[in-house]
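The chain below stands alone and is given as structure tokens, in the form predicted alone.
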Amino acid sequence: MRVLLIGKSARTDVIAETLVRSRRKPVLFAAMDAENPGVMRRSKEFCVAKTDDAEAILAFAERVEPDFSIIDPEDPIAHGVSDALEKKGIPCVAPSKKLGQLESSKSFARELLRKHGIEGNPEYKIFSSSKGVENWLTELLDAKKGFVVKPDGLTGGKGVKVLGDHLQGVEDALAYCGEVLAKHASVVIEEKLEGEEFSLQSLTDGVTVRDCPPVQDHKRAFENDEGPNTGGMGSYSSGSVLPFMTKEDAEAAHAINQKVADALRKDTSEKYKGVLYGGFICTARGVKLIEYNVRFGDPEAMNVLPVMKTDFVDVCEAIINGTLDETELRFENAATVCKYAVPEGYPAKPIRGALLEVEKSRARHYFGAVSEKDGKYVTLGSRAIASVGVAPSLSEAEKIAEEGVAAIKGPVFHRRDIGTQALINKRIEHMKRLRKNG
């Protein structure tokens, strides 16, 4: 069994680990935007190439002749790399470019839900020019709903701006919409939702949808959810529901993912094959959809893949062959906490080129934006190393994750509050208040 993995991050590292621990003992080949110490150690051979360059990826694939491939990030999907691989007879655990619009186009996702009457949409409007924007912003404010401005395209997770967090009023929002429309065909403006966010990463062959445990990510750079947004400073999971969720919340999110897979198949006659990741929010009015991603989350992959009990190679084959209905997706009954060590100055002015050492601990370490030199790690400017604790309880998993970050020596910082009871209690109380008043 030969597997081609396309990626570049700590998420790619955990996918690589999950593949190589398979009883099938696959031989791993990796194509990466930059050298990743963890992926390199797990691979028989790797190449460094732009992962959204279909020609470069195909050249490597044709040489190593994989039985199947997995595309980790969204950019290669949006640039048609999965289509190119499939055309050459290399099955892909990733959707086509057309179905990948679920992430690459915010309007595509919103309109799909609207067309098929799938619950979960907030109030929204799509604009291809500034005409009517001010009226819609004012209408949302008058209804005491607030607003969120989203570029209709990929922005590396950093394009969404929210009233109160990034935008102070209509004037700010109009200026930002102007910036967005200079780069993108359209902009989506939605009502601001209040609640607690969670990620539901489902695996699907386009018909059957199997869920991973829900995860909560923490985007803010600093403790107590302060500071600028980041790609994600850490995350936690605790089995089939998170502490602030109900069983009905998880079922509602699953139902939306299932209906979306069905709607895509109906509209395009194509089956969505890969990770269908819904970013959801529990509100007083039920579960709403924030956005879709067409791959695992980073850091959320670090919460679900280490506790997956089903053989991941079997799961990948079932996705490709359309037999996921015959495969049960099983996970350890465990809690997980992931904390990222990031360079000092991150995200605005991160230190690059600093040396890190990683001592042994009970935590699992996954390598992100670092290179390796003489047994030490060199920061590249983004999230450096993820520390993951897995344990029967959240409190123990948090201790292990914290121990793992303490083992990373060098000019880095992390959020100590992720996975702590104090922060989780705030989430629980927040939802109690909303449900009571809603």
Given for the second form:
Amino acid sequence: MRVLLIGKSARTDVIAETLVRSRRKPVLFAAMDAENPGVMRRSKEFCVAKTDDAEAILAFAERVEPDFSIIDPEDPIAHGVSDALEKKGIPCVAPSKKLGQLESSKSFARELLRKHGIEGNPEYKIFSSSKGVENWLTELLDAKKGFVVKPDGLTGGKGVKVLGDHLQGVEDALAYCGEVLAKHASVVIEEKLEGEEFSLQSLTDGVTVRDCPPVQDHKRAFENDEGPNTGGMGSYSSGSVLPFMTKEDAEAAHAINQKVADALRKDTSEKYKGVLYGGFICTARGVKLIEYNVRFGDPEAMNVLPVMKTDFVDVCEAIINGTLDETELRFENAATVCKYAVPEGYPAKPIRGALLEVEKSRARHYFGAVSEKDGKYVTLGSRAIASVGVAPSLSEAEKIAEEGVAAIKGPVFHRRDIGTQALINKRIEHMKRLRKNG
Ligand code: AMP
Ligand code: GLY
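The form predicted together with adenosine monophosphate (AMP), contrasted with the form predicted alone above:
Up next: the whole complex, starting with the chain shown before.
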């Protein structure tokens, strides 16, 4: 069994680990944009290439002849790498470019839900010019709703601007819409939702949709949810629901993912094969959809893959062969906490080129934006090394994750509050308040 894995992040590292621990003993080949010490260690062979360049990936794939490929990040999917591999007879755990629009186009996702009557959309409008934008912004404000402005394209997680956070009023929003429309074909402006966010990562063969445990990420750089937004500073999971969620919330999110897989099949006659990541928010009016990703979350992959009990290679094969209905997806009944060590100055002015050392601890470490030099790790500027604790309780998992970050020596910082009871209580109280008032 030969597997080609495409990606370079800590998320790719955990995918590699999960493949390698399969009883099927797959041999791993990796293609990455920059050397990732974790992925390299777990692979038989690797190449450094532009992973959104289908030709470069095909050249490597034709040489290593994988039985299948897993495309981790969204960029190669948006650039047609899955289509190119499939065309050469290499099946992919990743959707086609067309279905990848679910992430690469915010309007595609919103319109799909609307067209098929799938619940979960906030109020929204799509604009391809600034005509009507001011009216819509004012209408939302008059209805005592805030607004969120979203470029209709991939922006590396940095394009969404929210009233109160990045935008102070209509004037700011108009200026930002102008900027967006200069670069993108359209802009989505939607109602600002209030609540607690969670990610539901489902695996699907396009027909059957199987869920991983829900996870809550923490986007803000600093403790107490302060500071600028980041790719995600850490995350936690606690089995089939999170402490602020009800079982009904998890079921509602599952139903939306299932209906989306069905709607895509109906509209395109194509089956969505891969990871369907629904970014949801529990609100006073039930579960709403924030966005879709067509891949695992980073850090959320590190909460679910380490506790996956079903053999991941079997799952990948079931996704490819369309037999996921015959495969259960089981997880250990454990809590997980993931904390990222990020370079000092991150995200605005991260220290690059600083040396890190990693000592042994009870935590698992996954390597992100670091290269390796003489047994040490060199920071590259983005989230460096993730530390993951897995334990029967959240408090124990949090302690282990802390031990793991303490074992990373060098100029990095992390959020101590992620996974702590104090922060989780705040989330629970927030939801209680919203549900009572709503
Ligand atoms: P995205 O790039 O789509 O993941 O959005 C980034 C972040 O913006 C999300 O994680 C949310 O915190 C926030 N966001 C996006 N859409 C909304 C919305 N309709 N209401 C409130 N917050 C939102
Ligand atoms: N943690 C959010 C994401 O992966 O997009």
